[in-house]
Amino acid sequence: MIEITARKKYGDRVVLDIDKLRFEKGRVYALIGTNGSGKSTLLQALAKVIDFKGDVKGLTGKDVAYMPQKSFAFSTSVLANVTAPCPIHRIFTERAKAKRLLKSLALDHLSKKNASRLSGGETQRVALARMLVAPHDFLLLDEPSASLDVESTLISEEVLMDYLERTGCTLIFATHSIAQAKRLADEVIVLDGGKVVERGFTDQVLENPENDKTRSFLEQFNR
């Protein structure tokens, strides 16, 4: 289990207010909520990347994988980017699994290419295989289809869940899609303010909402 306490501020502003938030091991939580609800500084807080008042606990650097919102790309091959965090020792091992990864993500023809050289999508899919080359306990991941079309996206979900039934590892992912957060997701947490206003199973969260910023929210997509 994964329990964070944290509060950060930006100058006045507070940007994220969490008491004792809890995830489960082995399940999928899908953050939700406007723009500057508090949904990336979460993830941040979570992975560690910044500094805030609190604590994480169940989480260490060796069992995390964080895939900030705006995917990056080595100047070296996609190849060469996807087998990046394996060990010098098992490089060659892993080239196989990479390969396997590229080719489910449709984009083993671009194994030689450069990866600096890639469109946004593509480098999105290409963190991706990077994160999911090597085994993890826990993902958060920020956005993670912002960048890909619906095709690149049902793909990248297909290839994702996959990999958490074979590992059985934690997911918690950020995401302005709620189409998306039906399909992943086991929980729904929604942010407004920094704060936790609503959490609960997937379909009772986005079919019954209880709060309603929640509700608020949820109308800006049934319009």
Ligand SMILES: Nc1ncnc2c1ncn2[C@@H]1O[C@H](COP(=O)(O)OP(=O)(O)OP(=O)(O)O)[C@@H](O)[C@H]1O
The other form holds:
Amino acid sequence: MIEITARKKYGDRVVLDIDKLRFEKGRVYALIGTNGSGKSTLLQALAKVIDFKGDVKGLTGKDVAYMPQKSFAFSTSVLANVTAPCPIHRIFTERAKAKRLLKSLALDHLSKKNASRLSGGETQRVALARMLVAPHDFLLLDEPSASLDVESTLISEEVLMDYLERTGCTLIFATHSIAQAKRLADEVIVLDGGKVVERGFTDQVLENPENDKTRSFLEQFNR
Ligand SMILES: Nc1ncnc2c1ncn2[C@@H]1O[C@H](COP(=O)(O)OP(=O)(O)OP(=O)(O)O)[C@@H](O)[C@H]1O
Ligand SMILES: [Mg+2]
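Now that the form predicted alone has been shown, please provide the structure of the form predicted together with this ligand.
The complete assembly is shown below, putting the previous chain first.
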């Protein structure tokens, strides 16, 4: 289990104010909320890529992989982008694994292409492949399919779910897609103004929200 307490200010503004938010091992959590509600900041705090007041318990020595909201690619081949985090002495086996991943993400035809010349959606799928080439205990994905078309979104979700089944990894991801939260998540965490306003089982939160903020956030999807 991991537990985070975090308070983050930019200038005078508190953008994250979280008290003892817990995540159980092997479960899938969706972070939802409006633009600026603190989803990315929470993931950044969990990944410890920003300074904040508070702490993250239970992540010491564990392997965390974090995919930021803006996907990046190194100016080298797509295949080399995917194997970038792999230890050099295992590069031959890892390369075979990376090729299989690229195939399952329908990217194999691009494996020799320079990744800096990919489309936004292709870059995002390559970034996902880079996350999934090695086993991790925790995966933190910030809007992993924001740039993807419907078919690529569903393919990526399948690859991701297969990875979770094989590794028992815990997934925490931010999304603006309620349908995606329903497909993937065991639990949903709703953020508003940097605070958790509601959390619970996916169906419960999305079908029968208890909090007014959650209710008005979800209503916009029926427009
Ligand atoms: N580096 C920064 N400097 C100043 N303010 C920041 C910085 N990063 C984030 N913020 C502010 O913190 C607040 C929370 O931002 P965050 O990126 O966590 O929101 P979000 O829920 O991920 O939004 P989105 O749905 O647009 O991705 C926003 O109001 C944002 O403007
Ligand atoms: Mg964000």
